[in-house]
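Have a look below at one chain only, the form predicted alone, in structure tokens format.
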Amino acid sequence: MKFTFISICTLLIGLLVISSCSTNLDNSNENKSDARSQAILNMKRATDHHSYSKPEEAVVTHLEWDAKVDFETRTVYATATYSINTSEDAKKILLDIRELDILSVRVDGSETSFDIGDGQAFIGAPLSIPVTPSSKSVSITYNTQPGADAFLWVEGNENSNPFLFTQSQAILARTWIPCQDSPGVRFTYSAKVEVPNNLMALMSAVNPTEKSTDGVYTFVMDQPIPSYLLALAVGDVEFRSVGEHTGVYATPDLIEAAAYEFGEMEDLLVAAEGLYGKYAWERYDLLVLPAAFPFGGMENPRLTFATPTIIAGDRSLVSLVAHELAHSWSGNLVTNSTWDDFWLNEGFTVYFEQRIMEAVYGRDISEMLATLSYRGLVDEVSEIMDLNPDDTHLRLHLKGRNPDDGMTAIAYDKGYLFLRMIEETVGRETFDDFLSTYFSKHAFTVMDTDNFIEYIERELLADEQTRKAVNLTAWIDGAGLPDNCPNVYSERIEKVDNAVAKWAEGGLNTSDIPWGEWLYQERYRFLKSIPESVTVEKLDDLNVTFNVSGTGNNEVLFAWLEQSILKQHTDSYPRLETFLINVGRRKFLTPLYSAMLETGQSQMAKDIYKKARPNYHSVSTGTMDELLADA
């Protein structure tokens, strides 16, 4: 294919909004950028079937955002304004719009009259507000709604304080700030946001280090962003440094424990630049949230939000770490122009997960961590393969269908495996140069999946031969794994393999088992692997043994929980409902659930989820209530 207007268009988008937000232009350069502008909005552009914004006729650059966080009514007031440009012909700007109750609109300063159009599920309705070729900005004031599906708000108790965090991707900054909510619309925006005054305010943007005394706080986030990176979070936190460029944010009660769990994160930032290049976003700081944070962390830039699940006392868990630093290039710096293009974030994070993993840990650990991820992989697109085929294709198909479908292990891990394919044809060397003039030339801008085949089969795969050998069809918009998917294998988790087997049989006693020698991803593995035939009598015994249920790795918890599910190992169950209740990460939740049922325990299913459904953010339940629907 060659490269087309769509294309051009992607790459002048960011050119043009870091130009035209940056504060120190002379009028010269605003002309140019003007003039840039109104030749972008002019072409064809991708299209995005998750918003109802139309870039090309009206775009926003810059977002100024006042708010007032009120924890008693769960609303947050605010004035959302934009700067603009505009086509020559434009007659209206379309904004996203899902559970806000909008007040009042404004154009260049004087009040408008607005329309609301018909809205559909999950996507919400477009706020069209008219505009001219002259008009320069839009303001809008409204309220969201207390059940706004971004938010979540943890209440306090006698122990602790109120807590609101956000959660904007896929396309959920909708229902807190009207938005151009795209991954293909940038802007750069600054803030003033009003909490209560025992409370810190954190943004994606420059974040303050200790409370202020009137509880107001600004904000600025001079590099261009797309909503999903738009992210608040207001409770009690401190702050502790653990780096030149690196802090962690938590309660008065995690302080202490994150900022030891997360010690290393300067040395995991050291090695992502020398991999790929300079950091673009000055700090990279890690906020804990409460355990009902649906996801393990989410990248939002300078300010990656991370679920407490990680902290496990040992630092096992920064593999998380360093896949949300990754997004700093792929994913925050390079952008997938639209959900459908979900890969070019996570299948290029993973990947550069897996080397800052090797840089700082050595290969024997991130191959643990790859071969997890393969066999997980497998697993999982065998299940995709009797629903849906086309949903193991990279290339996404979610027209009509919620973006969250798509983030599924084809993105993350089939995208790794890709990209560790292509280096084990090309060589590390000439892939790792490939991918550092990837991310400079297109720093600030966003990438589709056709303008990606464009610029690989340039760049690095011009050799016929070796175009051949890729076989960029068959991965990107073929089924499965292809025939020439990487052989991932790792020496210790195949003697992990062959432990639980002797075991099982019989031919190892568990007193044998090497548990004590092993690192959490041994230990998971093993108990990830134990077969049917194994009795509950049996895993009890493993228990007894090795006290594997008082563990404080998350990850091997979680796997034990599983097993006394599936084992019915009734002497878990009360750890199982506290788990369930206190911790709405969904990765663990969907295979919890999934297993009360598979099994026949459907009511404890159900009586667990009532206690816990009002600790969940809406990521997670609108996944729990539609596997428990039928139950």
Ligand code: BES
Given for the second form:
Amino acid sequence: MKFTFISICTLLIGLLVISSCSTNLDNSNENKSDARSQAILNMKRATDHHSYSKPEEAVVTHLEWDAKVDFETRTVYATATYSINTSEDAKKILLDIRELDILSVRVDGSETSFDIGDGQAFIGAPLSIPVTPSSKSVSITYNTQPGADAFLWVEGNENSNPFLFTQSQAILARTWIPCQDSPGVRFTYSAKVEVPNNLMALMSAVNPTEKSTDGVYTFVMDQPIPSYLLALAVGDVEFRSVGEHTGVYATPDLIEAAAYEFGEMEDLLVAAEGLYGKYAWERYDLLVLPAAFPFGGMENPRLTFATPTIIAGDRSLVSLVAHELAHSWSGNLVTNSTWDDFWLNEGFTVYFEQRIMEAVYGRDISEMLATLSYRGLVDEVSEIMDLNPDDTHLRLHLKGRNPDDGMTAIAYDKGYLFLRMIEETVGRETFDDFLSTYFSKHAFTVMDTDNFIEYIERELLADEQTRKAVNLTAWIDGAGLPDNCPNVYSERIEKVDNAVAKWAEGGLNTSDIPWGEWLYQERYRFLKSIPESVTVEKLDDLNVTFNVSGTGNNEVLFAWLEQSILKQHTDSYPRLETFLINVGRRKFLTPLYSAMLETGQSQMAKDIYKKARPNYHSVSTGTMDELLADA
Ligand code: BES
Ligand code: ZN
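Counterpart to the form predicted alone, namely the form predicted together with the ligand:
Below: every chain and molecule of the assembly, starting with the one above.
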């Protein structure tokens, strides 16, 4: 029985790989091969509790998006036309929408009635369009709402032009494009976008490198992607090439710094290809967004969106680029089937990121980074264990919850350690072969946790003893960190730990701390490790001696500001306030506001938040509103 099932799966995957290749190579066959790949996708798709779409009844295969972006009204007026594939008894196609104003709907060019079902918080509502088995396209004319959650409209002022960017992952694409908003549904797209004519429009597609004269831009993405990778940015940006396949986009004030900071992007790309096979997306460019961007980076295909807070002047924070680049394989090629399988995207990506960092910058650096994430993970595991131990499993159970809840160190760093443990068990060469094959075999398809278990048991863990040593169940469906968790060790970090302990006890003078010789990772570790017993005077001494608060490295600055709050170093509060008003990166906001609450400074937290909130993206206000609700 099992053998037959596996053979069928292998055959289907094989067919799919062939069909997606022909999509790329032979456009005349596009529709046929699309139909085939979609039919295959339909057969093995897991249930996605975060989408109303029923792709097994009718599925989208290509999007043509025609849009006009209006900064005055903060509205996008658009028509989304989808090519669709229908099953033999199809009666309707279901799309996800949230707070979109649907104006009219056409099926094969003729206007038709439509139905919008009851809505639910964060999930939105199903848009149901009647179709027949012979229907070929549906077209929806709509406009977005000014508060659409995917968007952040950044106002211009005398020094800067306005900016708009989207963040679609996990389930926000439905707030700006009606779509089958499930990672298991892939489609190609083309777009025509009209924007104010002093601004450039960019998408997760083939992009312009110059502004157009009339503000109209056209885009093509001819590799099928899931909706969470749909992306749009509109701003006064310039392009600078940094390598044969790589380049950066940034506003004029940042373009120079960005071109330097990301000047090694081509090396990262070459290293990544050397590890796990050819880059599938032709170009890898990076767009520097306004500081309000709620994440460090987002792996939009062909164009990573990144926070400007990684511009440190010394290329010290490029591991974030390695991470987003790695997603070009883990996530964008092989995609988590549902948000419960998020670790398959992020855990693999952190592992791949570490390997790129090791290949380009050496093991000393990559082990330092691994040690920092290990510490973060241990802290987070203990916090989550107190709230809900099940949330420390790699496989999540997010039904009825916001998929955003799954964005913890578990998917990222427990996922990473899991893969590292397997590497250490089977040997690097064997594991690398396994991963290369995993990516190429499953390119342009989805993977869920059960299928992954079956695949790895068959391909890598056939031997009983190895399987026992690895213990998949303990990692995937067990709480906390299993006994066979790898040991992450960095001599340099250990030296820092010793220094901070000695300094705290008075055995090391501030001026004898080798701050100037340290890399940012060491400085960060030092600040993060300062014990409660250290007085505010001693902290101030550190600042006076090394001008810590004047650092250009935002990771170090963040760690400094956190310590300043904990020890009430009030001299740093003006810097804290400007930081929180300008920077919307949630990874920094949550600990800083939390520290204020924990130390009885909730009035300050509320006062700053009141000023800062209008600058934040919904991803960040969602979390901060909740955090500060009963402060
Ligand atoms: N894809 C994620 C960001 C994301 C995850 C957005 C889930 C929405 C829902 C991206 O690749 C990411 O992981 N970014 C990290 C950076 C990374 C170096 C760990 C971030 O933004 O902090
Ligand atoms: Zn990621």
